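As structure tokens, one chain now follows by itself in the form predicted alone.
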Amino acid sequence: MQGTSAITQELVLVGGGHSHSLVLRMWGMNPLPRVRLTLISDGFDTPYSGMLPGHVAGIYSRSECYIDLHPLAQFAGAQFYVDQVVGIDLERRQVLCRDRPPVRFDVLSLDIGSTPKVSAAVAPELTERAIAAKPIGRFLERWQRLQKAVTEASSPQDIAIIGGGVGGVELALAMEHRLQGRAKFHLIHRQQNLLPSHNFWVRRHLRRLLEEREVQLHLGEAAIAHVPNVIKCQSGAALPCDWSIWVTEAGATPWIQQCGLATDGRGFLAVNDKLQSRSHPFVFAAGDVATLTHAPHPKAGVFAVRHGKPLFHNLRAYLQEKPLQIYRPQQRYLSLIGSGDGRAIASRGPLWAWGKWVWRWKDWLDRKFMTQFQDLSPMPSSMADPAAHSKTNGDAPQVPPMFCAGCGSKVGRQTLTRALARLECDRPGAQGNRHSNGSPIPLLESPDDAAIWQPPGDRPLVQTIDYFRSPIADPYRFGQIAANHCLSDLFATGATPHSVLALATIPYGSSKVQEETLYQLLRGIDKILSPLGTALIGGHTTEGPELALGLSCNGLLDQPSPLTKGGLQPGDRLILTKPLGTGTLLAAHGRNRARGQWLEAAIAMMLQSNHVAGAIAQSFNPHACTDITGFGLLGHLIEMVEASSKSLTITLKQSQIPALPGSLACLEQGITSSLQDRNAQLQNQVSPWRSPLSPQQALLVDPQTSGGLLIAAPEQDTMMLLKQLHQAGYKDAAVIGTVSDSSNSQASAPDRPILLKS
């Protein structure tokens, strides 16, 4: 018998802004028990808006400006979805996302910010060239590719800033400092003043600053149309434009109408005081994406950053049944804004001030705000709240319930049930799948515990099973990643995959979580089936502490003998059709250090199926083939050479092998999978291996998750396999090695470590 919390109630926050990443800090310092926290956000990172002026003016790093959401919600505890949400379904309390399945919720709360209301009309063909200020890291990416367009150009490129307004003013003076005589700028305003909000002197000295610049003011005209070359105004006026930024009046994201949440006249969504919807009081809203009836203020960060501590304060209490806490804007609030040369202005009522000791303040309070951020250490647990290990009900705590293990532990079958047949609905003609083969496709559609399959013909039949936990934060990706590694073993044999048994561990909670845990799990593994016309025909569940899960894998070979790891020729070129690296980096996320950058890419990278790259391979005839798992690149490579009986030599160019964004970095570290020793031992058959390893050689060691495949090839249909792997998408292929007679192999230094067989 084991005692654990179980998850009975799920709040999701939607956006990773400034509100939702101090609930994040503030929830994993502080968190609440039987709660599941998940994070669904369009960006593994947000941007910072205080510093986003410094960033275009080249002042700061994108790593100094930007919030890393991965470890941010690793620390709190939470599932981090990476997707665009693009609805909400009140009624079923459903979070609708773009690439994945709806996600469920008990409680909601809404940090999406907003984007400028272009009225203009933009020409189809500068779509690209129109930029808008918001959403921020939309903005930065076409910066990026405007900055170097710009730089490129044979003259000097026209930019149009359309808004006057403190964004406006402060990115005209970034863009100008970090394009230097390069490009003309325009700023646009439909008013006489610039900075209407702010007093007399604060206007006065901008407006000269901006004179000073050489920018062009043009007050009081309302840009109506960005045509080729020209940005049209209502006044008649046509100034020269190639490229436009727009840094207007807010506008809402539509969807938030059109779910039926109580909105204002502007689209935003209407909340109260304690910032809870007006017209459903279990969604909660923050940042710019809402407007407080009660107290309306600007769309500003300063306001987003303020909204974070009640907000966390107020989602607490709703999940408790407490007190809502009642938020007050401040009235006067100071505005500090930088002229991109290393000099600011700060403003707050009538008062101001102007030069470098404002921005050396400036940017001590924005660092200030960023390195708590970056600093998520693990709290100790006596910082941890007190009712973590106890629900409860008045003043009587409520022991935890125990959970048992062996068969007692398995999912309810009504949970089971439902999540079932939500899955079967989720699947494109239902009522009339059929397999490739011509049958119909049993999912789970029989209660009998075994299932029966006549295989077609009498092909050969192959078998392969791979079970582990959850590297990731994420069931429905989760469940891709797993059906790939799984599914891999039949790809390198060159079998096609015909139905699959799944075994899956699901956390404890209650019989609603699980279910929605479990629906997203089996969610993703259809995505990766169906695709195939592979049949998932039964499966069992268990519960536990941690979401894991298997496959039983069944496939058909087309020929009469399979692809095997043996085989290997003297003369063969190897070919690695992924990057090494996850090991080290999950290890790295799991003690929260990975980047997100890092992480994400890991994940992308296991989230590509063998099959393709198995299909191309077969077509060529290799002489062997392995998929590089849980033994690493030389584990694997050692089985092909043992399985050759021959004498061969391996040798592997190091510069060559391909490796995921900071793996090196990570094992440069001593960040290693707990199975990274056991494959080292290994080391007594290759030469020359130094001792510690280096980060290359740690690299060969490193254990693979859903990894690519070793494909044996003959020289001469080498650069055509790798040329339609590269078609493909498996950008990162590449020749790592040799296959040579042991009696003859000589290798050069460059081309070391050597693989000898014994």
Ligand SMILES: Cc1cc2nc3c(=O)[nH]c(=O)nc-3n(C[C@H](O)[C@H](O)[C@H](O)COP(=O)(O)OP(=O)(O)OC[C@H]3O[C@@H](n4cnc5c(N)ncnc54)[C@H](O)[C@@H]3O)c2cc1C
The other form holds:
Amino acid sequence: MQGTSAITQELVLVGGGHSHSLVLRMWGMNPLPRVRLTLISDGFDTPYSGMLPGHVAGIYSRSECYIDLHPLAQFAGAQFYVDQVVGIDLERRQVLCRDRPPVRFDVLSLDIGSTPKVSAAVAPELTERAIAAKPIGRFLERWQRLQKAVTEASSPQDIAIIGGGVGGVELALAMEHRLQGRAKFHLIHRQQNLLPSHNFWVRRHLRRLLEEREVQLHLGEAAIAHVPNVIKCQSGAALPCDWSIWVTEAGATPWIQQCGLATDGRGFLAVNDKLQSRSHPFVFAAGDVATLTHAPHPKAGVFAVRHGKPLFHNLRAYLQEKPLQIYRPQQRYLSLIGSGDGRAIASRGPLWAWGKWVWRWKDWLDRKFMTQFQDLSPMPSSMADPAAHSKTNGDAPQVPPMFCAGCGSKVGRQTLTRALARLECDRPGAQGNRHSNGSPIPLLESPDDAAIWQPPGDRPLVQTIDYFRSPIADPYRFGQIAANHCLSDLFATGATPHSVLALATIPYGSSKVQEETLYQLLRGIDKILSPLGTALIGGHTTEGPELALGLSCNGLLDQPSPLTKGGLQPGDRLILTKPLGTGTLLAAHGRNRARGQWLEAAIAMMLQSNHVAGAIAQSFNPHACTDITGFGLLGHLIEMVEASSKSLTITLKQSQIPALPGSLACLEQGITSSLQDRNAQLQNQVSPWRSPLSPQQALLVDPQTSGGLLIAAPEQDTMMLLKQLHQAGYKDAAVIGTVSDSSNSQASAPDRPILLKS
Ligand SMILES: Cc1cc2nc3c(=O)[nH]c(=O)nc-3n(C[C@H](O)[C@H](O)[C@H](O)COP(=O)(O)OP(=O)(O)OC[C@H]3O[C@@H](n4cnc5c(N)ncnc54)[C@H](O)[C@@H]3O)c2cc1C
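Form predicted alone done; form predicted in complex with the named molecule now:
In what comes next, the whole complex appears, and the chain from above leads the way.
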């Protein structure tokens, strides 16, 4: 028996905005045991609005003004699902996502921001040129395209900024500074006064700045249409316009109202003075999406930041059934408005100041804010709230539960049954025959002690098994990665998957929490198996400290003999279908040192199945094939050489070997997987091979999860095979080496079959 803490409640954060970023940071420093935290956001990073105009002006790089959510979630010990939320089922307490199964919660918090409405009719051919300032990520992508187009245009382009609040004015000044002289700017504002919420002096000063920079002001005008080359206004005025930027009044996403949450008159979620939904107390909200109906304040990043602390406090208090804290927004607050040229204006009530020193002050504050998301060293356990570890609900100390080993560690029967039933319900045509997708049909009508199947025909049966701990905090994507990884051996041999048995370890938790994990995991497996017509025929689910999954896969050979590792022929070219580097990147992620964009690229690679690559390879009758997994490229290549009957030399071109983004940077820092050292014992096999390894050499022994196929094909087929792989989406597939007869080779010692060339 083992003592450990079981998860009993699920807190789900939707949107990685300013408030939730702070909640994650604070949660990492002071977590609540027995509560599983999950973040769902539609991007792996999120912009800090205070530095956005500075980024547009060219002062900050993208990475300086984005909060990387992967390391932050890792620091908080949170699961992180990258997906867009499209609704909430309040009755079932489920978050509905665009590309993944519903996510269950006990307590929910929303921080998804707002979107300015493009409130004019836009000619269809101009939709790419009518740019909303939010979501900021999409705005910045379009801003890059706008800059390129303006730079390449033969004459200055007209850019209309619609909205004369702080955002519009600051953006106009930043863009003007960046494009200096290459564009003509127009600022269109419905009212006569710019920045109506600021004092006279601030308004006058900013107006002067805009005029000095030759931004044409169109005050008291409302834009109603963007047609080719023109913005039409309600007054009948027609202003020249190639691009329009919309920084108008913030709007709310429609699904908030549609799902039944109480809203204000504009569709934003109505919250009380505890940031708690007025209609559903188990739902909290912060930032732009929330309206404090008792004390409304502007939709601004400064408030989204201020919401962070009370939100964190109240989420914890609600989960612990303790009294919630009242949040009172400040009536007056400091605005620091940059003018894009290294100067800024400070504005607070009747007070104001202007100059370079204000910019330096703003820059210091903004960088300080961002530092807290960059310095995410793991917390010493003594710094976490010791009280939190001995309490769950209320103040009563709880004795940690004990968990059995042996067969007592199985996940409860009802938990398993419910998760499987949900999986069955979600299948297309769920009410009909579950085997209608072409998957094999069992011989038994109902589940029994073992699965019994009649293999079709007399095709040889191919069997393989793999099992590993989850390297990412997302059971749905882990289910897909593990299924791809385990099936890969079948694709390498040219077998068609027939059925699989699953062995899953589900972290300790209440039956509801375990059901949710198992359901997400099974949906991930199903996403890979379903299109292949492969059946999950049984398995075993046990409890443990960490999520892990393995599949025992059965396949059938379509041809009389399998494609094997052996069979390399002199003159063959070696094609690798996917880039290397998952071992070091996952190790870096484990130490919270992988950038979000690196990790996402690695996950995307692991989610790509080898199924199609295997089929393409088969159609060329290659001489040999294997999949690259734990032993790394060199380990598997040596297996290929050893399995081939001839005496061979492999010449690898290191510069041609595709690497995942960030993998070489991680290896450069000495971050390696625990298996790496054992894989690197190759001094008798590889020439030259000296310690310490260069990052390029370390990549060759990096253990891969769901790695690519290594195909040996005759030279004349290589280019066509490669072309088909690229067309099928294996964009990094590359010819990485050649096979030659070692008896003719001058370059390699006979006992070192692998020769590295730069
Ligand atoms: C050009 C411009 C300049 C600005 N400058 C300033 C400034 O200097 N100071 C200031 O105080 N305010 C400024 N603002 C306002 C500021 O940007 C917003 O008030 C602030 O971003 C709101 O923060 P938030 O946390 O509510 O949401 P956001 O910062 O918008 O974060 C929302 C997060 O949720 C995610 N998300 C959104 N929808 C979904 C979904 N359906 N599913 C999953 N995830 C989702 C997003 O990807 C994002 O990560 C500016 C706004 C603009 C447009």
